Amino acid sequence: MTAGLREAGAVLAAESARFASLGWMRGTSGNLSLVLSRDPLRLAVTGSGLDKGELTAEDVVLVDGRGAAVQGGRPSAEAALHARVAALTGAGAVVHVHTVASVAMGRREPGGIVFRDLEMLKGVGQPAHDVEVVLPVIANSQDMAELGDRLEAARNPRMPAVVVAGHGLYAWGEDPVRARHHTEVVEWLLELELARR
């Protein structure tokens, strides 16, 4: 394992603990990434089968921008719908968690979840107020570039993140810790919603 792959493989191994211990990355579900180059595009994924909030920097795999295995051992089964997302948005880090707010709201509203009048907004980079900001659901497949397809169709660019019904939620950033603070507000605004219905 190069040194480069090593250290993406800590910072996504503190980040998964983090997730896991706020319950949103149960068992082995949910997966992260980090981009490592762009040309060609390379992320460094954690593996599949792995308890998220034991990993170690050893516990990820590189992959190219078809999601498939370049280094490592097996990359999470996502992996080429993180590498969708990268190429598409330019983020330098996407997370996957299954939260339950997530998956029940993108059930409640399929159509997409509509924000608005929240200071959280300010943490997506949008207004607190006077806005409606809609958080795009998909419905799941299994097929990595199906699921693609409709992510790319469904993608607001003022919402750095998307449900996917049934399944959980995809958030991005230009870095992990952005990735983080997104995840982190956009599951803020779910489980207010949640609450308030």
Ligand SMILES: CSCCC(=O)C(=O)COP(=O)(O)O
Given for the second form:
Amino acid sequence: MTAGLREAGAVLAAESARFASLGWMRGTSGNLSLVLSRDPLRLAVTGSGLDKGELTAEDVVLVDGRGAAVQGGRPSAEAALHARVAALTGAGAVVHVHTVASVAMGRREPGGIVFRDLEMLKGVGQPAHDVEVVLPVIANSQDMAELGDRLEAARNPRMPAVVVAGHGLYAWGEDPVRARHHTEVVEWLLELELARR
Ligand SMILES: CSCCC(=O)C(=O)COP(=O)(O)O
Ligand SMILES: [Zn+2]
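Would you generate the structure of this protein in the form predicted in complex with the ligand, following the form predicted on its own above?
To see the whole picture, the full complex is given below, headed by that same chain.
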């Protein structure tokens, strides 16, 4: 494994441990990625089927723009969706977590979840007042190309996240820290809405 990929693996392992400690990656759920180059698109993505709370710097795979392994073992089953999100949004890092609030709210609001008048909206770059911000909800699929098409069609440029119904939350950002902040903010918004209804 090259030093650059191992370095990315160390970042993803640390981020992953943090999400797992919040209970957002139970069992072997969830996956993370970090863009290493744009042209050609290459991402470091977490390995498949691993306990995401116990990853090491070695538990990472280099994938291409279609999510296929270029170096390392078996990439996340959702690697192709990470690559699609990175290509579509220009994000440098993508987070996928399996939170209860995202699945519960996706069930209640399959047409999209609307937020307004919340200071926390500033955490996704939106004004706190007088604007409705919609978090898209897309149907789940085991086919990552289909899921990518749905994400592309439903994506809201004002919201760096999408709920996948019956599955979990995808969020992204310029870098791993911003992607984490977006994940935490959107999860907070979802938990609030869930508690309110
Ligand atoms: C119980 S996890 C089911 C698969 C999944 O949705 C997931 O996020 C983890 O898949 P991976 O291949 O990245 O381990
Ligand atoms: Zn998943």
